[in-house]
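Encoded as structure tokens, the following chain is the form predicted alone, with no partner shown.
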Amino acid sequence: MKIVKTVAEVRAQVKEWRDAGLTVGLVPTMGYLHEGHGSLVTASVKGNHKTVVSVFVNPTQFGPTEDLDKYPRDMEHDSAYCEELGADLIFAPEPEEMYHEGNTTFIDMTVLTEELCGLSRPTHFRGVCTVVGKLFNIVRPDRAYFGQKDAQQLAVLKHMNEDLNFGIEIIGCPIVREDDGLAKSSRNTYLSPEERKAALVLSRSIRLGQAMVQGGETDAKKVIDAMTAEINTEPLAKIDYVKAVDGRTMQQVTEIKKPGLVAIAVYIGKTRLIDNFFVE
């Protein structure tokens, strides 16, 4: 497995693979990889001849008061993990390689980015779309893999792929959870032991909502109210949002039906965590 830091190196290697008639999968990440990322790499390895994993903490998707500087990084672990899973190339650029001095071009989106995480993080999806668009152009993969934990991001990138004619197959992979139900996240490392225990209120509320919908409840307000009440039983939890939306447009709905998404964002102490379930 190779680790490269420049766009030119990635393009040269991918061209060699293309000339040999090989397919290429891309797994974009911000590093500090866990089993959730691992499931994406595994899916790409199974579905393609070659797999590229990007490891890049993208500054343009962080707001001015967010955790860019303290976001966890461990390249030694990430490279060993990717090699173990069968990845072929890690692209780990410096910010200056991705955003040259005087960079003024960005990819923006309306509608899908105006709800859920887009409300409290208004510049986030502009940064996500821009960096993923750049990675699509650099790697030119056949397929790209993203986790369903970031459900709004997945919907946004599918829409961007269609709107801008990238022609890439976007594949969403299921949420990977800890044994106690907490969705795996690099930000889980921020939690103290007390906060880690408190964070289980997210998965409890998700299971409650799922059970209600599977039991036939379609009234979004009833489901959201029940999930909100569950989260509010935890003193360390502060709700950012609990919402039911259309799974394609990310707009709020009053009736939960296919394709639907029920998503939550909750602060446990100072750490913002997300979770969701799909109705499909």
The other form holds:
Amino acid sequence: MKIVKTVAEVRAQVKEWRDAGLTVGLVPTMGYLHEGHGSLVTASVKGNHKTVVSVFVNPTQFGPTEDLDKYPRDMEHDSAYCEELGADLIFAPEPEEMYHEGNTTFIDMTVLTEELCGLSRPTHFRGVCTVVGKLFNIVRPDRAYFGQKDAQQLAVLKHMNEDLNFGIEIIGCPIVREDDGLAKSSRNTYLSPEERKAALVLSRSIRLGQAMVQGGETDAKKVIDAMTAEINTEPLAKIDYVKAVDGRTMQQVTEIKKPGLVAIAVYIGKTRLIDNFFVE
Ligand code: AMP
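The structure above corresponds to the form predicted alone; please give the structure of the form predicted in complex with ligand AMP next.
Time for the whole complex; same chain goes first.
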């Protein structure tokens, strides 16, 4: 498996594959890979002849007070893990390779980015759409793989793909969890042992909401209130949001119906964690 740092090298490799009639899958990541990322790589390796994993901590999707500088990095582990899973190429550019000096073009989206994480992190999706749009143009994959863990991101990128005619098949993969229920995340490494225990309140509240909806509850307020009460039982937890939205438009709903999404963002100490369930 090769690791390359420049756009030109990715393009040359992908061209070689294309000329040989091979299909290409792309898995965009910020690295520090865990089994959540691994499930996307495995899906891509199964679904395509060749798989490109991008490892890039994208500065434009971090707000000024967020964790860009302390975001965990471990290229040695990431490359060994990708190799083990059967990926073919890692694209690990430096920020200057992705954003040349004087870069003034960004991809901005309305409506779908107005709620949930878009509300708490106002410039986040502009950064996500821009970097993923760039990766789509650099790699030109047949398929791209994203986790349902970042449910709003998945909806936003599906929409961007339609709006901007990228013509890529966007594949959403289920949330991978730790044995005790916590959704896997590179940011879990920030948690102290005490916070790690407290963080279980996220998956507990998700299971509670999901059971209510599966039991036939459609009143969004009742589900949100129950989930909120559950999270508030944990003294280290501070709610950013608990919301029910339409699964396609990401706009808030009062009645939960298909396709729907119930999503939460909760601070455990200083660490902001997210979780969700789809109603499909
Ligand atoms: P990140 O490196 O956090 O930007 O994530 C890269 C990709 O991996 C995104 O599409 C995420 O949704 C996905 N991902 C992260 N954590 C998980 C998880 N626990 N389960 C499934 N996918 C995940």
